[in-house]
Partner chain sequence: MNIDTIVQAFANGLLLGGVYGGLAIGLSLILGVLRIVNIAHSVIIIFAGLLYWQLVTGFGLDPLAMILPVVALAYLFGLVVHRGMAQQLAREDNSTVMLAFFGLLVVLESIAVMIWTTDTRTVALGYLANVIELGPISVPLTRVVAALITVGVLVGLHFFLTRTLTGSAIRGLSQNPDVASMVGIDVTRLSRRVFAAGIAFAAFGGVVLAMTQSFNPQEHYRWLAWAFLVVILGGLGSALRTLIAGLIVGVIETMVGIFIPFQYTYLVLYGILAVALLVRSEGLSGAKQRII
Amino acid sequence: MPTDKSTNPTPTENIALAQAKASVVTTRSIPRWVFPVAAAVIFLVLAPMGAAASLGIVTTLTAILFYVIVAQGWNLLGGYGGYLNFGAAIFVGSGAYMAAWLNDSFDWPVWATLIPGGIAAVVVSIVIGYATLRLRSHYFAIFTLVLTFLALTVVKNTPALGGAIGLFVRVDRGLDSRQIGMLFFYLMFGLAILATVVAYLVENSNFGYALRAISEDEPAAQVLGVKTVSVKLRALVLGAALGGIAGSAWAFWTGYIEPTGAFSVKIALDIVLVCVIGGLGSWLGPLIGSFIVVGLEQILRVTLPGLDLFGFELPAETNRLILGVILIVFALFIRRGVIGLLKKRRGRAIAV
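Now that the sequence is in front of us, could you give the structure of that chain alone in the form predicted on its own?
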């Protein structure tokens, strides 16, 4: 397998990137500039919400922004690169535990733990990347799911990290609940903008075209000169950094973390759901998908419990069933998500 020894593309690699660009040429039913404007409008509308909306709405919007950050990171390899994985919770949990440990042991504030949390997730992603990125298709997806349970087991048996009991995270005690809500809303808000900008830049770079080449036909891309392992590893590391930073903020926002919650398969599945519904391989997809999935979850969580259907009371878990059905519908019939409905795609797969 070739290794990446230089930063400048070789002539052969330039051919591969040109092929990748050709394979994803799109004609949109609406102008290209509309998507960045739509994202800007979404963030402009959200900006005053932290101060103006009720605490319940602020909490829901903070959860949406958290999912935007993690999903934008996941989408780099999972969407653009076509490598479905269930390891998002590993990076979120790594960042969360690093932040909680620094706070518990050295009383570090949330701002000081963001970068260490991202670094912890990057280190974990490098180990995972070298272990898994030569796998393909469902083998890679299954292995990342197994690693999520392995991470949970390791943390649960590590006394320094609180073991099965977990760790409490302390926020400034001088703040009331409203101020804490605003603090974490605007923290997630800023990080969500950062993650969205990173995804936009990746999509419109040679790095993004290389990821698309891998998604279209990895063996052909490799033959044409794309350093596939290196590109996939960079995507995994960048996505992990975003997940780890989000996890650091999430640890302080929740105030308490424990292994089952930090490395929850629910987080991993929800991130996949967000990207599939919003649109895989699109920087706007995770932004729209987060609003749809988290908003729908909140509505179903409130309306379904206690509701009678043909004389049977629906259990609280019914919302997960409904979301699962929605995921199947999108996977089968709307494969390019909500964003795919807004543009027509034409092009060709890479051929040699």
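Got the form predicted on its own; could you also share the form predicted together with its partner chain?
Only a single chain is listed, so you will not see partners or other molecules.
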């Protein structure tokens, strides 16, 4: 994996970054400080919920926070860099399986598996990135989609990972369900804050500008001195690490993982939706998108079974059908998501 030794950008890179900055300047109709304050308020309101809210609400909020972590990671390459990854489940699944395996074979507790889970996802991401990130973004997108299925096949045929049956993951037995709910809420809460801070720092760094330059016009960015492959690979690896860490916490939280659940396109769809609805390439987007997507899924789950269409009861897939339609609608009409509605864009400053 290529790394650059110097922290100071070279003169060419400076020009490139200045160009990139010029191309992504946005004139906000809302003052700049509103967004960090909004995020802080969201987290401050959430903070007492783990202890105060009912168990059902805590479970929903934990799911939202899980999506925040994975989506912030996904957004680095997918949102800022424009390289869509339809295999978010690969990183979540690698982390989850690493954690489950460590727990199953060596009885490791949840806190000890977070780092190994992240490392597992990082290793997988380096292999994927090395093979595909030199190419155009379509290859990366198709490859990640296809690899989800490959990962599923491999895990299904690996007896050490439980094969098609899966693995049980045991949390400390001494805790009751309320305490376990709290434990995972605050674990995900901490990780979500971490992921959001990472995304915020990336957005406002040269690394973030380089990623957006790649998204705008990759050959131009390369000509101007951005080390595109290295930048993309770093974004992928950082995102995968967050996905893997979230995945290992998720494995303990659900208590049982099996290949079709861990490597499902459902996870990938949810993550893509979270970022698209919230706003691609914005650190606040995944935070808002997670609430919208999980809230929407909860509403659909509650209301759909009650409805019927011309006398037929609606099957469970209606849920996914509606999410798919929403994705198409956002891609066609609301490309920059909810955050994009709040920001006004000045338009592209350079066209190379």
